[in-house]
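What follows is one chain in structure tokens, specifically the form predicted on its own.
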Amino acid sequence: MPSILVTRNVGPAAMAKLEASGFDLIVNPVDAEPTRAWVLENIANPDVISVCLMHGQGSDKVDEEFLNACNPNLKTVSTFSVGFDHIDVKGANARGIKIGHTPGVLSDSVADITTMLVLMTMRRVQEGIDLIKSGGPTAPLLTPCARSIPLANALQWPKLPWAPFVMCGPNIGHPNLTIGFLGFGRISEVVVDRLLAFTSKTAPPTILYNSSRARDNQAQLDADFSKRWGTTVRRAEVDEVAEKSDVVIVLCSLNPSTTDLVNAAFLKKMKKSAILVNAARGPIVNSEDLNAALDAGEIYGAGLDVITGEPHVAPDHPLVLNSRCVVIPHMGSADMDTRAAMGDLCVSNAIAGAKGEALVAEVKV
């Protein structure tokens, strides 16, 4: 009987949709990452014609080993994610396997987290939390762009001397800010919608963005964006985004051309008063270079929803310990409605592929 392999329970509504599909289901019996051996054994089963798998599970990486283990009847791999850097899409397509993903449904959720990280980083929220919880090591700032000076851990909030600029950070409403994006897809556009609510109305920000390539109608695209938001929006090269932006937001896809895109050279071009936020994929930002830039005061702060090596990030990781870096555990799409919608789209792709129909959302490279 034709079957769909499911490497992780995708939620009650999505599982019910799978159960009503008419296909047999082979489901990981535990709510945990399966073993790689379990995945490889099941994709070799000639009855398995479609797979629902996860981005964050090492067991689910679609690489040469995975593809060599696939039975010849496998038609579709559907990932519970927008990103597909864990999948050799060209290799799969060469074997006649379509790849589905879940774009669109998580734009609002990721934009919320991205906006939150911008505000948390600029307003030094992590330092404030640490001060309350542990009497953290932050010294008062006498100027908004000065760096923190480590003090004894015994310092507690009541002992923090008040000063006019204590715990101050940059202002998202500062006149004529420049907000730069690396990658300018659906999520970036929703982030602009949100950030403009906080920015100056009399001296609005300029929006710079870098995309993989300039379009033939680039001038018209930028004019349309500018009209939509009532401010100047234009495509720029990566170096200009680094040099001119007060806020740099990373929302591009991870691929060979973007790995380590934000490195020591990029960070040295940034303003000392600028912040960096990464809500895309960890390896786009070089962690060692970022930590060094923060320590040297080359940039003001950073907010990370993603980090290289996740989830294997120890409490003593330099960026986790850095007082000017906010690190959260890849929570961009983590709200109940969004994850349910991702589950629905993931299984819809898998079912359509199993039926030999066009996928609802197919990865095209």
Given for the second form:
Number of protein chains: 2
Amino acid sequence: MPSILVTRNVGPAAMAKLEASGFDLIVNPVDAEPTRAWVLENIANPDVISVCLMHGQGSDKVDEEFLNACNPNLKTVSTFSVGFDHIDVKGANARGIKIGHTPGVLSDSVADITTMLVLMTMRRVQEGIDLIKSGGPTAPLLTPCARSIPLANALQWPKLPWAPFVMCGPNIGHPNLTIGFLGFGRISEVVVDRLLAFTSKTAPPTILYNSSRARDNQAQLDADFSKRWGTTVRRAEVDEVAEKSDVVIVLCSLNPSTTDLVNAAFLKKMKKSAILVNAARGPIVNSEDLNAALDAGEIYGAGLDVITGEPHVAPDHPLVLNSRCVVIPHMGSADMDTRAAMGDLCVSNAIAGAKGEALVAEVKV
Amino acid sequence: MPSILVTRNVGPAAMAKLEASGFDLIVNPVDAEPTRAWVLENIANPDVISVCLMHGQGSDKVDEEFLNACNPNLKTVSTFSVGFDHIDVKGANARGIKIGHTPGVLSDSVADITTMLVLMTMRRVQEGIDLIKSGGPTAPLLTPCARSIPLANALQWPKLPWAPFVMCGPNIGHPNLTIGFLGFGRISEVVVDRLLAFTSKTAPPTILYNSSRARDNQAQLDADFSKRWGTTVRRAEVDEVAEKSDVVIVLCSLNPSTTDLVNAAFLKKMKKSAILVNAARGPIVNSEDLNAALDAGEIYGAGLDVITGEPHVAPDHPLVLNSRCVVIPHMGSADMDTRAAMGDLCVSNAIAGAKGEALVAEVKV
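Previous: the form predicted on its own; requested now: the form predicted together with another copy of the chain:
All chains and molecules follow, beginning with the one already shown.
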């Protein structure tokens, strides 16, 4: 009897859909990440023809070890994520295994968090929270008037000498901003939709984006984007995105060409008044270089939904301690509707794969 | 020689405009809040015909004491704020003193912070920050799957047992949300513009608002609002706003009728899944009642740009300690462009008043 292996309970509605599929289910009996050994043992079972794979913290790597352990009947691995940097897609495809993922359904949710991080970073919210919660920001205040303020050892809110520009940040509505994207897929497009509700109507921002390669129809594509959003939108090289942007937003996929893309050299090219937001994958931004750039005032601030090494990030991580950086624990797609939709798409891919049908959303590389 | 009294340096551009006005200036010599005695002494000077008053932490109260100390030639007091709860407007007007303030120029900036707080609160960002920074959230996690998680004493990010719905909050894009406003002036209108970039396009939110009194043309006004935003917008009583809203946004002015408007009774009427954002004035929301409602799970979360007693809010204030509440230090209008525009409007009011002309923006009560 053919089976679908489920590495983790994916929520009540998605589990019900799996149960109604007619396939046997082999479900991880505990509501926690399975051990790697449990995964490897079960994918060797010749009855398993499809895997519904929770994006976890190690047990989910589809690497040579995983692929060598797979039984020859396995048709599909369906990951509960849009990103697939934990999966050797070419290796899987070479063995006749299709990879499913969950694009589209999380674009709005990640775009919400990305837009929120842009606002939080421009408006210095982490400094504000630190001021209230724990004795003040960890770096000197940034605004002109504030530079002349003698910083007390414990600069708490009651002791903050208020002045017109104290705790002021740059304005998302400032005329003629430049907003730069590294990666310009579905999520970036939704972020543009969101940000244009905040930016200047009379002098709208220029949108620069870098994508992995220029398209043949690049000029037409950019003309279409510009028309759609009523402002200049065009592809640019990475250096130009760094140099010209007031807001740099990282939303590319993680691969060897994007690892450390935002490094010391990139950060030095950025404006001192510019901010950086990463809502993609941690290793695209070099943490040490970012922290040094923030401390040196090379950029104004940073907002991170993701960080290298997550979730193994200690409270004394330099970027966590730095008031010019807000770090949140990879909550990009963490709303209840979105996770339910991801669960639905994940099991739909697994069921379609088990039936030998085309996946609803297959990773193509 | 007629003089303008300037209680605080209002920034370089605004100070230059004052200097170019032709009036003598009496400027607080230190870049800090003046003493009350300094203010009272200087407004008694018969040369002072206009006051440019920085919104401060006590020295700026225009009360009976202030009005009794004013010289008889004083024509205008111009506050560097849109709110005027620190000013006895009727008392001032009765003595022939006009009050200027700074409406309009800060609407976008406050709307940005308000929208950001809606997103932060729905998406549980304070819990996320606490998880990373200081050993975990201070209240049990809220989402269904999370309830079954045994909470470690130190629930830091590395120890968080990830599951599909852990740290998930409600979705701003959920179909048919109800968004309720207490106060529906300029800032609220801009907040609606912003939020509609995030909410469902196919099932847009209903907007309910309470304003101090129904207008004669209320039906037409609501029809115009509904047409403008392409969804149902209507005035509602306070109780209906509390009962039906998924998001309650406080943006009314502070006065005796709005003090403690959001109290235990209001909070009990709210949905357990609803959030509250206050970007107006602290005392409109009762802090003790809010903290009790959060701890009892009567509402889902709160985001506060303002809080009763500010800035005298200690790090161990119950709402500051509560992970279900994000508190930021009254940063609503704190972007550099906006504060410069407020400075310009503040000095323009002061100069117009000194000249005996109509103020650019006069408080009318």
